[in-house]
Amino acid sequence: MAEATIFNAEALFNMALLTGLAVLTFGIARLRNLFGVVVLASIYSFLMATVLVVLDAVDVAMTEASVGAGVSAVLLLSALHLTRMEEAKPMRSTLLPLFVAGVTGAVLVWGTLDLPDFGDPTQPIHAAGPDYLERTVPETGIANAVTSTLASYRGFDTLGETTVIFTAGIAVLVLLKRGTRRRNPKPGEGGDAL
């Protein structure tokens, strides 16, 4: 009776969760306001953090809480500053898009059909969870499994994922830097004189 309830209380948070994602992402897709755009992204991201840490996958909750809700909403927020705080209207008619994102997510979703149950034990990327936890401490010395995994076994593409964001921001600063240069007129090149 008690596993019951649990269940039933953690189905209906799994159930608010995602219906809030997707009224946030109906605003998203309907507003004309740039600003309100980024603050209901970065509420998105926070939602979708809390929906993986209820899936038990807290180091990406804690890598789409950073990246997703804080540098993210900074990058788009110094990138307003120098645009226009609404969208322009669309000269052309919406359905095409529509279309070609309808017809994209239906094709996603027949691809998943073939794919096992959720959680099922007897798939063979499973196979591979024991001898993980039984080589985690005497190959690596780091004694929590998820940490082992991603510093070590997968180090090299960890490093990877590392640096392509690293140079996506890097990028990002440069543009926005070069975007202030423009505004900002030197002394002596226009304005009022005094």
Contents of the next structure:
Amino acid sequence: MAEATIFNAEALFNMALLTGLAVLTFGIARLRNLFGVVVLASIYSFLMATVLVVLDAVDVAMTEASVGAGVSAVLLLSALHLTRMEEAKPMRSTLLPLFVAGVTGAVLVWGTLDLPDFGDPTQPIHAAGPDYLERTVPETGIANAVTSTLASYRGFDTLGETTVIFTAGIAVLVLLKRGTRRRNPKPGEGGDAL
Amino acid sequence: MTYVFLAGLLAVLVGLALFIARALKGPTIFDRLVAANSVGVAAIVFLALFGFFTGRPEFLDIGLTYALLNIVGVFAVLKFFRYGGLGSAGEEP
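Take the protein just shown as the form predicted alone and give its structure as the form predicted together with the partner chain.
In what comes next, the whole complex appears, and the chain from above leads the way.
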């Protein structure tokens, strides 16, 4: 009885939170004030992190909350300083971008049809789980199986992800630093100290 | 006991809906900011209640991390309003 309550309640939470996300997405698309868009995007990230917690992906939720709601809000605010507050009216018709976005979304949904059912016990992700759970402590010495999988068993994948994020961060820093230099032409003042 | 946490979670969901409505309606940017902060707080409470609801109170630690992140966001926004950007070093001594 209690198990069934928890499962049904999780489905209910997911539906409520995903509905909130959909409503927010429309709001973000309609809003022209870019500062408001940054604020709404940060709300989106917090809701998304909550969805991920309900889906039992706590590590991804941590990343979403720290990157989405924390760092990217700060970076977007910095970028907002270099541009205008109001989004410009689109010069051409928005029908073609809407069509491209719709087709992309349809292809992504089509791709999910090929995925195994949620929680299907015959899939390798569940069938191979006990094997990894047994091996993780003797082989890696890490008690948390998620950490040992991320950092050890699929360590190269994680290294690639970290490289991508590191490169993006450096690119943003370089862009912001150039903007500061142009505003403070006097040497030795402002431009050098980031 | 489970049903107490379930009731709390549902109440937080109702609160979240109200916060989202305020964030979307505005009308000023400050309404949206307060709504965003409230969503952050509601997410923390939801996380804590959900941890107890599913029998894993360790989720409280993650809630603490969310609270710290919320503060970073507030500082960034305040600095943006005070100095017009985040690139400046702040007040000169």
